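Starting off, we have a lone chain in the form predicted on its own, written out as structure tokens.
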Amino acid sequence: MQLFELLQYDFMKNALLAVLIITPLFGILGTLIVNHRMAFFSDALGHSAFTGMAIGVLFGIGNTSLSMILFAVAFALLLNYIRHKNVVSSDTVISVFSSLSVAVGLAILSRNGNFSKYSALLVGDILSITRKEIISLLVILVITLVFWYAAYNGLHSIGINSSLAKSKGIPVTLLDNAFVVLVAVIVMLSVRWVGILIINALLILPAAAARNIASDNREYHLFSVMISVFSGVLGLVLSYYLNVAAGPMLVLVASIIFFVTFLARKLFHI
């Protein structure tokens, strides 16, 4: 059996381009995710998904994606402002929300036992992917790598002392909520395809990992990226010849590489 038979099949090409695109949005969005300590933030974000698409189907809008885009994008804006509020902790209030949409999200979509069609969305399904949502990663991959390259050192700024990158005219509220934009788009764009339980795993283990080796910055985004791509890469191999889920299989590469990043740094005091 040959190694890359499994490039003979449409469906395994598509899953394979899908992960060539998702996986280094992932890598890039997650250093920054980490560096914001925006874990908890990325994950109530990803479950916010059931309640996008319940708004979806409750109105009877066709393409649930925009539904779900629309809510994300409000539920990110929503979620930064209360993270940035001092008055109560910020974790337990974006608990709560997160809680809440998920049980709306749920409520609405399992009336009369309907749950079963959308219960894909909690491991994703990126066999099958098509050509042309292949495409629309690729733009948002593109305007992430340009928003990455416009306005990486302000969010650094923000993420190490926001005080002081207002003090120094760094427009933080701007750059703050285009980034949870950014993210809660391309999470939702992604979900479909990754699961809603395993996205915000695959957002922070690469990232995490590369903390792990990295001696500077430089090294932190570029491990971050690898490892992100060989998890992906690796994971969607693997998911082939043991027939198992793709999302879960990347989720388990990724947490390998994580803990052997992890004792290397402990070993070798990296």
Given for the second form:
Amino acid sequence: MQLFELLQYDFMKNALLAVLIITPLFGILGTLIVNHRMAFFSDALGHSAFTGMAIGVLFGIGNTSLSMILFAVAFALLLNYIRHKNVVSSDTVISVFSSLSVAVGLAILSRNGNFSKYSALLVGDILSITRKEIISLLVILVITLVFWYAAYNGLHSIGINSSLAKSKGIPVTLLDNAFVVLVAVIVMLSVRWVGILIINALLILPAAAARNIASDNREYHLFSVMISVFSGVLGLVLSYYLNVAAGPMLVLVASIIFFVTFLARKLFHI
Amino acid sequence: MEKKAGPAGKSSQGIRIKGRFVEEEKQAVYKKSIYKKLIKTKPCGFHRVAIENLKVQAGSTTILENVSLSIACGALTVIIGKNGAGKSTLIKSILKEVPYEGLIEFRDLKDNSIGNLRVGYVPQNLNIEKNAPVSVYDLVAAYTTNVPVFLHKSKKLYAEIKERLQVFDGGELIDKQVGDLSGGELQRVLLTIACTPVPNLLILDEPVSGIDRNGRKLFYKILNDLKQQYDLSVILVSHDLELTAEYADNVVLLDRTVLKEGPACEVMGSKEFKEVFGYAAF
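Having seen the form predicted on its own, could you give me the form predicted in complex with the partner chain?
What follows is the whole complex; the chain from before opens it.
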């Protein structure tokens, strides 16, 4: 079978495993990110990977994943605080902080003309993932599922009307912060494989496409995860045969699905 | 068979009308039984939500000051006032959404004890767009239970929510998408959420638009039923002075502080009311 030819390579097996973990994870997370209108927020979060890495390099931390996660968590909490302050239009403020963090990161990483060393972070390389890193992704998937089971109702309610959620005794600030911290950790753990430039597309597109055709929360999650996994696997296979980077291929498939569902909604009035 | 073919059942229409009548009667009995199940106590007249010397500031501007109110159970208290008079800030402070000075507590006058204030809140609107994948079941279940709504539907919970919706004539809304509800339907769903479990104080922010006159009237009637059957106080921020005059037990005219408080005819005939709204209603 020609299709399985690609699985004789270990790096392809690993990549496939990683895709099978990352895509459902992103499919699930995306539902609430879209509900809470945080697409721009998660985009800014992805960009902060540069700064996290730069800080790690600057302080000579061997494992830059750690500095990336720490910085992203702090950044996410800060952005979340600003988002709820409502003082200035929050998308402007997020944009300012996002640009600042990208600039700081680029400035440090490009010292002495060394940036090419880090440019892989931009597009990501899922083929280079190792077993150990796959296991850490699996752990975060399990954590996310547990968190989702316990906190989804509350977070869903907060997104619809936070005053009403508060009046129902839902711990609004706590849940909201826990959610952005989780998103920050997941984005930082996967950004090396997916790439800064497209990680947000992976978070948003499956949920956005599912939203076009779903009528309740069960369908929303089911479709989002299915679309995400399907685009992931198909994108990876296509990238192998077309000799293109996996990340962009994946986003292309997901985008096409988005437009198909969008048209389906218009045509069939779902 | 013989009985059915009597005078009333001769034409098919007769049977239909009779059938519908029986159906309605059944519905009424059914609703009564639900009410009985939900309502533990009728208003006792001893419960009060007391607000004393409430003061709210935003930066250097004072939004509310010297607000003192005593809201009795079994009564509908309606807050009226111009835009920017501090109506929504008053609600937000009761909901503990904004920092305030002063006292807001729930008292039992029988033994002067202070109880836990359980607030039910009906917001003006929801942050939900037309096509959002949220059914009424999802909405109610998410706000009132821990059963995760992204997993399979719990049959037991489904039946329970349907019953609760039925109290406000909303049983058939359960499978609809929230974005497709009319303003009046949404209000009834929100009332269901606010009354699960039954609160001591029900706070309602009436939408400025989106509900026609009949819908509003129905809403006021439901509130009227509620306050008679449940042991709770109702505070309503209203934009409909006419219906306020008809249904309110107590009217509070607010403009940074309480300008006038009392029965509708008294407040709406006062010179303060005239100063604010430019005419006297009575």
